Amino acid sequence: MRPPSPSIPEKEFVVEALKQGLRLDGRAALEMRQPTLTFGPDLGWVDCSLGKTRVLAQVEAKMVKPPPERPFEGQITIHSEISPMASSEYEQGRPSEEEVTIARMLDKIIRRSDVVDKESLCIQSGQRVWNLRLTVHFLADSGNMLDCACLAAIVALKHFRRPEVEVVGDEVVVHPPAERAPMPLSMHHAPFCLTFAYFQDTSIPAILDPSRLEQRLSAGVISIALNAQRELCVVQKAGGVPLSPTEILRIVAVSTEKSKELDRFVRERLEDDWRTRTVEVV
């Protein structure tokens, strides 16, 4: 279903407000919505919100046999689908352009940038490895679902714990959490995605974390994924206004500071959650 276009008065009002440095929700141009993280009873279950945009991420692990060309590496599969629950614009079984873009970006950010150390997921070379399945559910679309999905996915991987495994000869023993404490994933880094919207009118500055209406009225967006160590992982520009090298360097600098803030926020929320959990080992 094609999304309805904003009305002319609505478009004129938003564009005029942006020219004056104002946004409908009261944020500054380079201010993102405050993220909210809710952890479920199971490890690796995270509900992430950016304003009214909501994404649920869940990580599960199972043992599989690795392919012969990569006998020492575990596997990571990412499944994401935008259902009509997020918005009536999306149809079940018919991927929209935005859904394809989000799926590709998640694959680049998490799998191709080696967020998780795949060799640490090996149990027996060529015989058994861990297969991590990351499932992303989109619950509500109020703009910028990509950044929300990326944040939810990274936090879910950090929050997840896999069972402790012991190899005795050719036998693999999986210890339940009641016997041995589950093990955290070995992660190389934690990139965060930040999306900026640009408009046809060059007098309007770039805005960070665009809302649904701002995203529709924009002439193009650029998404930057980088970690708190200032390592650039992915840059994706989806059409629209041409950008100068100076402007790209400027928003990369902004993204660097925002990623540091997100890294601190995620660390604090994970620590708060662990204080509420008790790990009992018999």
Given for the second form:
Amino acid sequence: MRPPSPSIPEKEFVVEALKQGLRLDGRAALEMRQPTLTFGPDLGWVDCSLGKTRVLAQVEAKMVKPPPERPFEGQITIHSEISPMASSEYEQGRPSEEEVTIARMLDKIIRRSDVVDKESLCIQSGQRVWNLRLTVHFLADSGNMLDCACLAAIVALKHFRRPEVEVVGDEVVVHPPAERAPMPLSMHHAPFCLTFAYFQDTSIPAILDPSRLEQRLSAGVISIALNAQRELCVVQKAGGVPLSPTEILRIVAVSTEKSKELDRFVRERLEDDWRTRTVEVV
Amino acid sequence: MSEVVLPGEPVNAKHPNLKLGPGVLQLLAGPIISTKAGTLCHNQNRSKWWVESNSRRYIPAAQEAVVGVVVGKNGAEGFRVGIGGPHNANLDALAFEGATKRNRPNLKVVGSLLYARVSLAHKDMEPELECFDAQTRKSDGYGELKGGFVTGCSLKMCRQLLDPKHFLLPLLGSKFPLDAAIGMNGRVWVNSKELRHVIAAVRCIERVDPEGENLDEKLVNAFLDTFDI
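For comparison with the form predicted alone, produce the structure of the form predicted in complex with the partner chain.
Next comes the full complex, this chain leading.
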């Protein structure tokens, strides 16, 4: 069933309130919802929520034989699917436009911007490399699932530890975690995605982290992915209202501040979690 | 008094003038069973029985008030209304106060909001709505909702809001004037002269929702003090 569009009173109310600088959840225009990260019992299992939007990301590693053209590189595969669990708007098996956009953005942000050092995932050249499988589950949709999914994926990769391996001659020995401490992935950087929504009425300023209703009513969104070192990774703007270069520079400046905040937050949360995990040395 | 039932459990309801509400079903042969999990309730003289539970999907039941969105026209004689249930509901164009074949309701646009009552809910048929009291043919408060804002909540929350003993609406009403229409389908329409009053009301409903933070009266009061109302 096609989702019904928001009713006229809802539309008018949101637009009128935004004109007065009010958002329904009491946020300022450029304020994002505070993310919450919950770590599971396994390493690389992260539940991230932005308000009521909730995304779960999980990383697994297994050994595979690399393709002959890339014998030194490990692989990352991303699986993301929006199930009807997120909202009754989504159907099983038929990817919506939003789902395709999210999957492509995740691919650009995580694989194409070289978040994980692929060569460090090589065990034995041409014989064995690690294959990382990142699964993203969308549990609840309350707007801006892309930013939430990106944050969950990055934190899951940071949280993940792969077992230590040793190559003795032609044999690969995998050390169980009880024997040798598992290794963190070697990561080049950690980009964060930030989404801004624009409205047809140009007197309304851009809003960060749109809720579901705001996203539905917006004339277009622009997603910016960058890391705390101020390196811009992806800018995506698929259609929507025209923007001037100064406006884009302004929101990029806003995003750099936000990504620094996010980076600090993620670090703190990972350290907190790490303290609760006792490492026993036998 | 309250008893927890699971789907399929026999319900011991006996009354000469028995009325079964949502979640209770009489099989053809006679035994009465529950069809959903929840608390079994009945009224004072044990003539009306129903099952209460919390959920997010609405299943239409006859005589319940709902807030719906017009999603399309049903030929010349009616509207299709989305009420958040598994199917869209039908609303006859003559089911309004003062509507006749010539004098049709002034409701043309897709996206209008309505406050209506479910007049027919059968498991094998699409639900039907009406915007008047069938006996008196008066609007009885039903009809188009203009302005304001609609918020979603859990089904338990709207039942609580309809309870006159619940604290939230009187509390909000003591702070600022407001109109509200509560649909049993998990949609609450709120309107007030000032936008920030509507926003305050919507945020309070969201936070009092038992599925969310389940705030009590004291905390809501403190929360309301953070607004400049």
